[in-house]
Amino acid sequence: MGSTASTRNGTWRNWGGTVSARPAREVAPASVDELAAVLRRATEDGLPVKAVGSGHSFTSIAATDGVLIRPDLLTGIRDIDREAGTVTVEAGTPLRRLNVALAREGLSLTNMGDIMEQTVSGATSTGTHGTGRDSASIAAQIKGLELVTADGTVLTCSEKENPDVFAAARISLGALGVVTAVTFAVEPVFLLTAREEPMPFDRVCAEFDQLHAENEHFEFYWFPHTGNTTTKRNNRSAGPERPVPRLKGWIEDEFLSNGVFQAVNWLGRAVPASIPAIAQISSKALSARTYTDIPYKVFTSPRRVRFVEMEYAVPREALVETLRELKAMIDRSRLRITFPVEVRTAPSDDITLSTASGRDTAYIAVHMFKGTPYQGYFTAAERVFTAHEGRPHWGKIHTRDAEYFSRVYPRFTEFTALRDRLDPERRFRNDYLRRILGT
């Protein structure tokens, strides 16, 4: 993914172009005593409010008519503890920055999704996730949280220090208060070998719990209107370190998967009947290859191809019966679809509302070109996934709402009654959180 959102003429539009606000006024506090400050402020001015990253959730979670704060300047790393095998960062510090300067130190998350665009605490808030056997998402690695509640009090939360807000504010939605720091689990910067290979996809489904079981990182994309996926496996590895080589990681990051893939999807936009062919072309557009590299350069990509997303978590051992529920729901439609299926796993999580709460969990990411009508694809595709007790992606799009998640969620009312406890006044209010919390 490229560039963030924006701000113009006291408009503020996500980064996929699905939400825009006008706040009455956006602030960007330097430091967590002028970010309490501006959550008194607006509560004598009766003001909502909501911190917003670099807008890259699709939904609406961060929208607002009041106060927008923007964490600019809340950036950097505070603390690096080598003994606890911590590091505490700003929560306005962009991935990217922090990758960089952990690597820098010789140090690495040991997971993490496939952008580094988003803020620490718009990735952790929302539930970003990458793959794994044995490693959770990013809120999954926190190891402590600062947290600036409606009335201004700074909140230091932990296993041992307010361990009840803890086991909540790691994924916060934005409704209990302002995520101002994050600490992190790190550990030695390592190598990854990552394999890159296509894969039929009946094998992939017949094989996918040994593949899952063999290797500490798997994934793949199918390509709808086609029986092909491109799979990936990532492990941990004594080196030596064996990059893609620059020209060849141009060609094939660069020019193909984001330059050409734009281009193709301008084409299926023009002309819809064309996509199942050109599907067939791009699914083996990219040849196998390995490379061996340091954690963050393994786990991410490029994402220049803008677009919407809708992604559902299910339980693992549903896995193969929702994709080849979902297959045969877009083979016997009308739709037209360029973007590939994008399939994903985590272990089961003890964070309140994440999407692995209490169950090994495999994802399920559905994607429409931006500019391209995405309702029908994704509403065919939400009743596949809710028919497996799915859980949405709280950034990503979806129709789901309170009386849902307190069905497929366990904890709902555990988070809901915090929620009162720290935000009795909904000062962190908008239309989605009313939508997805029920008040």
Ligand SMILES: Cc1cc2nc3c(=O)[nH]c(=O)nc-3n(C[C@H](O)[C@H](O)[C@H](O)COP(=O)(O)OP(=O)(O)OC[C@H]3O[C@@H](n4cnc5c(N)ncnc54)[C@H](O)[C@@H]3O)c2cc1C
Contents of the next structure:
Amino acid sequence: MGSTASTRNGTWRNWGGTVSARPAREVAPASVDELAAVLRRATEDGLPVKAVGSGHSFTSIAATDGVLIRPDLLTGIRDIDREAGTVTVEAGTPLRRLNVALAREGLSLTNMGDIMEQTVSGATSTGTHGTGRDSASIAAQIKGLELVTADGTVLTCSEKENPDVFAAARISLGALGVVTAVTFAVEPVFLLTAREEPMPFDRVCAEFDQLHAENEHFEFYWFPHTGNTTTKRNNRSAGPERPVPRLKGWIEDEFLSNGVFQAVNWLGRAVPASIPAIAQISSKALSARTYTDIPYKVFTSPRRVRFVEMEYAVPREALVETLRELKAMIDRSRLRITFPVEVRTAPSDDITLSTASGRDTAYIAVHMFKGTPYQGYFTAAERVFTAHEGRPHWGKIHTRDAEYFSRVYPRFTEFTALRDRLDPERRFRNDYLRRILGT
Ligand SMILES: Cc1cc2nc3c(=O)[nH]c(=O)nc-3n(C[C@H](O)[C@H](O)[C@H](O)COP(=O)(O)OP(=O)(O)OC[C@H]3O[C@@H](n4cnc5c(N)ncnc54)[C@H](O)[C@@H]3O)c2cc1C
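Now that the form predicted alone has been shown, please provide the structure of the form predicted together with the named molecule.
Then the entire complex follows, led off by the chain already shown.
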């Protein structure tokens, strides 16, 4: 798991430093058979089981005091079917490895989030998404799944085979079984032209519908305490390839976005009163730029400054109002925030507990530098989001419970009924699942 999450002295910690757990034992099965044996033994010992990815969730969704299953030996590409336009990959494969392997084969996923350190199973299990007008989350690009259920049965599902399992298990929250392989829709690798450009907050709000409609992938970052945003539009392009020049890429991605931003956050943490002035400067530090590259190089970038995050999905038509309320709340408050607020979109999808299930969606994400108290900000932001029937990202901080989810997810009981069938004894239980699913 490299630098992302590790178990040291028997303690497992997540990337954001918000969760730690002491599993009873840790295993790294190398095959589906070995995994089934691990599950049988856990049942004999009466221990709960949790497969972890790279620990990039901020919630305790991956925490366990039972058997922790590491993904390290369940990695690699199983099969590429060019005619069907699919790739089948072992569930523990890091997205970085998948993206690089696909590019080598002249293939790509259609859409993805903004980093690629997560595992395939971890990313899909919580509904990890990027931004898209027509293309949705990584899980929505799944064509088939293989999972091992609590009693050791290997279950495969797709639109045609076990469709009720397929509907829910693409975003399974780790509650339905251990995912062992995922089949994704892929397409011939293509080029995207990215246009990054500063834009006033009021203009983005006024023109949001148009910006969203005119671009395949539109997103923006609003800098609290300012009226400034940075917008990013990614659209398919005939080329030629024009990557960010190496030095410029280093200066903007590493120095400005990571190195200088780290220093800004240290300063802000030490002297919170300086934050509004710093925000004015940092919101203007990035100038406009345009570049053209293959998808994963445009969608993803390294995130070296550690933070904690809350992200809510609201109906897309409620985005501007929600965002204006968030801004008004921050302006009225004594909060001091160095991290920009990130806004993305996704079209409606058909996955039972996807944050975009059955509705066109906009995402609003708030962040705080690791080590800075975040509760005040997140509590106030959550009040704004839930007033718009917001659905929190399953892997990012929130305080909602099963009662709330049964109201904002029309298909909530479909998921819990399937869980009752596949895991009646709650082998995959943990405290987080008990809170969000009710048992
Ligand atoms: C820096 C950073 C950037 C991020 N960017 C984005 C982004 O752009 N978009 C977005 O939507 N999210 C983003 N996230 C959130 C992140 O994508 C999710 O939290 C994701 O779930 C993390 O994947 P992971 O491999 O670390 O899984 P973990 O956090 O380790 O686990 C997540 C869940 O998956 C389950 N799981 C893992 N493997 C299996 C398996 N084999 N079978 C069954 N269940 C399994 C775990 O039990 C747990 O329930 C970001 C997080 C960080 C820290």
